[in-house]
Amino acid sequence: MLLRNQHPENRSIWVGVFGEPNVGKSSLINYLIGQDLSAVTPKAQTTRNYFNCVFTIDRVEVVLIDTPGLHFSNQEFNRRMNQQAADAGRRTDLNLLLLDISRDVVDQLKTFCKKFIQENEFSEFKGKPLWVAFNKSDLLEENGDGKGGRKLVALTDLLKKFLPPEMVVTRVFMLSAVSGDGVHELTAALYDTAPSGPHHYRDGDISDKNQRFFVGEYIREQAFCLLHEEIPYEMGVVIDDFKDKDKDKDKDKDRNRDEPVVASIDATIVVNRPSQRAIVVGKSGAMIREIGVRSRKRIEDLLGGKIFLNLHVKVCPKWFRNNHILEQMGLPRAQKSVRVWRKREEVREGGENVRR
């Protein structure tokens, strides 16, 4: 949506942030917008949907698109996450590839090339400027002369060696999304590169997603931090009900409270097996209470007031293949999606109509 009556000197730029899981995409975006908006955990695949985050420098609007980490899997759920990243690439003016300097850069480049070139899922990258940022520079001293200790010049040579000729890297950065080292060079480059154009978000807006979306993200974030092994990756969150108390007819009931309730939220944590439900609930409900306590604090910081949060845990076998649940989580069907279920067909057997 374009804003009306804009200043003629306004500029804007759309930047897609890509990379493998856990390279620090969401951490970098949170640092740039100055708020812990994106969910961040030590576990891979925390980000499952792409969404826009916005910050403004003078008259330059920078729209950053946070994307799921690139990975390989034939699961329907993973196909849809990769499709989210591919869809984000269609909307960008330039793309920023984030590489983890503390890990093997060569392996990350090979993954990038395979996903973007061999499988041809990200053809939108061709013809657009590509910037590369080597993140986690704060870990270089810990790594000494190991894999993370390569000089920036040597790393640039690696990019030329592994990236295809049609993908020309125009800028390279060394930074840390934790300490902020080198991030100012990235923001300065974005400011200088942004073309003339209208702003798409009002002053004060920081994302295209609503509060309901981030509530689900924060619940899943806290569950990721508290749970271990395979459970986080076979777990999802669905927001069943989100009532804004300011619009509730019964809001007067809350006015006598020291801290008025701003929202009432019902959410379901979806797991794959009954044994996982037992772990998420915990002994005497201890785990689900702790998830609720931590999530509530994050959500209250977002909404700016006290909330009621009611969490449930539901077993949905193979939910990551269920079209209805995946749609509820904001993951539409991907280009390479398999049929999640087959439509019932009426066939004639022995002169009678039979459904199968």
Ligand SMILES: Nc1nc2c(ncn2[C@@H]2O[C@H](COP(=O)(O)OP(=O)(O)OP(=O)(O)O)[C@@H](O)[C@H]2O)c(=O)[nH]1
Second form
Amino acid sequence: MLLRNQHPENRSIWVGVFGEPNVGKSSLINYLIGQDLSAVTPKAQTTRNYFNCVFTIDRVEVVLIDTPGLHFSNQEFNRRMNQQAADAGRRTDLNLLLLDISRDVVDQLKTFCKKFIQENEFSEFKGKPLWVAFNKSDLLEENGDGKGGRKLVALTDLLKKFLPPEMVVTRVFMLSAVSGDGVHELTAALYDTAPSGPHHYRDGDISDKNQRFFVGEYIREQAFCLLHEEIPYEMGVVIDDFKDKDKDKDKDKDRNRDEPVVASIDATIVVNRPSQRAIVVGKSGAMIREIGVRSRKRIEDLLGGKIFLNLHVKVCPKWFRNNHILEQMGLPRAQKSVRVWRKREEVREGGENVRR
Ligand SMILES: Nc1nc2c(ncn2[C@@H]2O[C@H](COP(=O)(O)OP(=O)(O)OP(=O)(O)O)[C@@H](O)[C@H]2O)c(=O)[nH]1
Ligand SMILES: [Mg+2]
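Please give the other form, namely the form predicted in complex with the ligand, since only the form predicted alone has been shown so far.
Full assembly next; the chain just shown is listed first.
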């Protein structure tokens, strides 16, 4: 019997999902794969690393690459995030540019063009099909701003006007990653377009990243939702220890709980300044406790069982220029990296621990 990923009728397509921060890239991917896998928040720059998410329809495997939002900044940390998006472009068969129609579309196109032409970050896009999806159509209708079809024609004209001639958009979609309106057209188009080829993932795999990666994402996601002003942009999460309890079931079984504990996790929320640490910890530890409660729920849903989550908060001044910490966060040097702190920074300890 042939294995499913070797079947001669198999098809596979790799699709990079690009766009400015907050346009709904991760939301769309979650909708397509049918699971809240990727972290989604109302704050920009939620996604910081590129990673693959997979779903299959019959014999067609669709690999969607979630990417950090395209933006401009001279910070080392931001350069590395942009590099992640550029790197993702190398692996794709087709690229999907996502534009948020509730914001200025021309502005978003200009960002994309600047990245492509002036900064030459997306040379890999050349020669590959480019599709464009206008997201958040639910907001368009609420505003009474003309119905989808009419608006789509006007928006498509903007693409011709603002995108460089070598970027020929071959398909255009109007959709909502929240309500799901119009997403089926994208799914059908992906299904029709996928070329013949073996599957790259086993049945049941939904990502190339491991649980440890998503644990970090969910802690940051919940912290982003609870914290405001500059803190989300100046905080990061490092997983210090992830013990898979299934491996030592008898030894580590928590006898006080009905369900077995599947993992024991130690994570550190890194902030830039002591004042930020005070806010993340909160009055009598209330904020860090709330981040712990919410992220633990997300992680337990992912891992399918109870976990121990031990959260620490540490001040690490200018961590976003610290090579060691950035690499721990999965952000290696970018082509445009200029200044890298090679020396490991002293971390001021003293964070309250939350054990659940
Ligand atoms: N109304 C509406 N909101 C949406 C839609 N898609 C995404 N959002 C919201 O937009 C915000 C940003 O969504 P994300 O999926 O995190 O956006 P992103 O492009 O992945 O952002 P980064 O990871 O920061 O680059 C969240 O609050 C989503 O709920 C949509 O179709 N309609
Ligand atoms: Mg995202």
